[in-house]
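One chain comes next, on its own, written as structure tokens: the form predicted alone.
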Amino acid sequence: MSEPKLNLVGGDWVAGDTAPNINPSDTSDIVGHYARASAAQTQDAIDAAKAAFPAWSRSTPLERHAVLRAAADEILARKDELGRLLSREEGKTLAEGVGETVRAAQIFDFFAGEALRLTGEVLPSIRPGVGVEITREPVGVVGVITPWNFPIAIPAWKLAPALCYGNTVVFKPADLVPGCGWALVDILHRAGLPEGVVNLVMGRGSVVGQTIVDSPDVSALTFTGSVPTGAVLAAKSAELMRKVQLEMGGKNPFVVLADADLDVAVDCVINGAFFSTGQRCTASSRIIVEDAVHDAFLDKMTARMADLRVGDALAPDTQIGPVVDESQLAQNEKYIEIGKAEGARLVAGGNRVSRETEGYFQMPALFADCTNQMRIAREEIFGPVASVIAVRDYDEALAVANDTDFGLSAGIATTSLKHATHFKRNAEAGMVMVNLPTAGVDFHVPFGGRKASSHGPREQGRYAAEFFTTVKTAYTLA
């Protein structure tokens, strides 16, 4: 067995009980063994972050820039190695794994620049002889809890702005995929961060996550994960009067109008619904199609799906990798049975498939004859399962698209400028795509949704400052 990867607390690598990190493409392949922090070690990490905050919060922009830029450079230089690690532990195809790693580097590069662009305002007061200054300051210790589906990009888009604006961090990656989180913290540690500025506490949510959430010394909490967990975190954060940022579920619609280029529409749905094995909060799971092109669209979809290659994430010809673990695969299968019982017609896929290695392989599933009231159209499945809903016209399509508890991403395929413009204004979602998949966003602009999908300030881009800083207004009598 290789040496276990340890937690980082106050600048020291700390041992603990370990757990294997298993490759979902080949369950005999152990990616590594990773320490699980105890509640006491997690509290030590919080204490270390609190102790490091006064000095780091007053560090110069150039100091922060240097660390973030060094991290960006190393991530990019090691993109093939880190992308392979990501694909082994999470199951994305190698191309997707490398692509996500490059994005993480771009995020650190962006916030390295932002560290040099910190701004404020100087305004005249309404009172004679008084000056007013408006500045942003770091909030303190930030708890960072990330999910398993983007094991390097989501940690990057939380850690980079937290550090850029002068906060210290206690970081808990998903217990299922600790490898990329460990590698990222190791890079930051060697990039020159002072002791205690970033602390890594891998382990179970019920132990590590709970300790972070319960601590009054955590000034802000950023979380990506499920709606039920997010609701618990929001309630506890309200009790402690701390800032909270939640990115949660989605049941994202993709509308196909009669005037759409169907090849474009099919490309968007195949990508948005099934790539990354459908394990994206922005995945298209409700495909809303006008009656006039419904049958033609289904024919094109099923033809394309028949050619999709599901297999080992590292194989060069694989288009869709495995489901992340047995539990998620069982959930996907449960919803497929629910869909059948509700009267939906399974027109393609949904079955487990065997490959050369033992893994969690499943063909993407497409349902037809669905209504928007079916559970498969209302509840997030988080797998490669999509439901086609037929509608009469654009007005009904928009109404169905908005009839959901979620509001993260919404897409439309159309050649009509009128409908595209109206949809962008009236879709009840934080992000809207026209002739593009619902999944796939830029790193320099805001990410987030509304309704049950998101709570609190947006992530990414310059909007990240809204969460990771607090505003101060100062008055001076000349």
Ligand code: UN1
Given for the second form:
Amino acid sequence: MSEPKLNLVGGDWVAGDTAPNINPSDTSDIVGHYARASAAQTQDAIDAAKAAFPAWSRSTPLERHAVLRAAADEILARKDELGRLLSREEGKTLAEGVGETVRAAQIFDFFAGEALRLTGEVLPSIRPGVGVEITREPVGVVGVITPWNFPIAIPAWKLAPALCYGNTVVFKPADLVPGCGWALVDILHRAGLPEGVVNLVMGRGSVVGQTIVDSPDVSALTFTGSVPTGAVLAAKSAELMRKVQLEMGGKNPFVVLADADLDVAVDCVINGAFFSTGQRCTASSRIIVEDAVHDAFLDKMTARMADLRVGDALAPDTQIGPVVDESQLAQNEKYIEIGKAEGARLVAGGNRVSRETEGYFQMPALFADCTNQMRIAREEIFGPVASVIAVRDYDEALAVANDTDFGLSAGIATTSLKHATHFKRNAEAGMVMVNLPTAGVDFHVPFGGRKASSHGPREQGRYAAEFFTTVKTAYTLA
Ligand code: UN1
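Structure of the form predicted in complex with 2-aminohexanedioic acid (UN1) (previous: the form predicted alone):
Below: every chain and molecule of the assembly, starting with the one above.
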């Protein structure tokens, strides 16, 4: 057994029970053994972050810049190795894994720059002789809880702004994929962060997550994951009067109008629905198609899907890696049965496939003849499963797109400026894509949604300051 990877608490690597990290492309391949923090170790981590806060909150912009810059440089220099680790533990293809790693480096680079651009406002009061200053201050100890589907980018887009704005962190990566989170914390630790500024507590939600969520010393909590867990975190955070930022599910619509370039539309749907094995909260899962192009669109889609290569995430010709684990694959299969029972027509894929190694391989699935009332069109599946819903015209397409509990991303394929403009204004979503997939976003602009998809301020770009800082207004009579 390789040396287990440990948790980082107050600047020390601490041991504990370990769990194996298993490659979903080859279940005989153990990526490594990772320690699972106890409740007591998690409490120690919170205490360490609290103790480190006064000094780090007063660190200079240059100190913060130096650490974030060094992290960006090291992540980029190691992109192939870290991308491979990512693909090995999570199952997205090597190209996707390396791409996500580069994105993590870019995020650290962005916030390294932001650390040098911290600003406030100075303005006159309405009272004579009085000046007003508006500044942003760090919030305190930030709890960071991340999901398994973006093992390096999501930790990066929560940790980088937390540190940039002077907060200290207790970070729990997903139990299923601790490898990239561990690597990121190792990099930050060696980049020169003072002890206790970032603490790593890998392990179970019921132990580690619960301890973080219940602690009144955690002043802000940022979470990406499921709606039910998000709701519990929101309720507890309201009780503690703590800041909370939640990124949860999606049931993202992609509209294909009769005037669309169908090749562009098919590219968008193949990417948005099936790349990263459909395991993105931004994935397109409801494909809303105007009657006039419905059959032509389905023909092109099924032809493209027949050529999709599903296989080992690390194989160079793989386009779609495995599902992350057995329970997610079972959930995908359950929804395929539900779809059939509801009367939807499975026109492609959905079956498990075997490859040279034991893994969780599934062909992407496309349902036709769906209604927006079916469970497969309302509930997030989180796998490579998409439902095609036929509509008469643009107005019906928009109504169906907005008829959902979620509101993260919404896409449209059209060559009409009028429809594109109307859709951008009227789609009830945090992000709107015109002739682009619903998934795959820039790192320097706000990310987030509406309704059950998101709660609290936006992530990423300069908007991240809203969550990771608190505003102070100071008045001086001089
Ligand atoms: C993307 O589509 O590029 O968990 C990012 C998720 C999202 C990230 C999606 N928070 O899938």
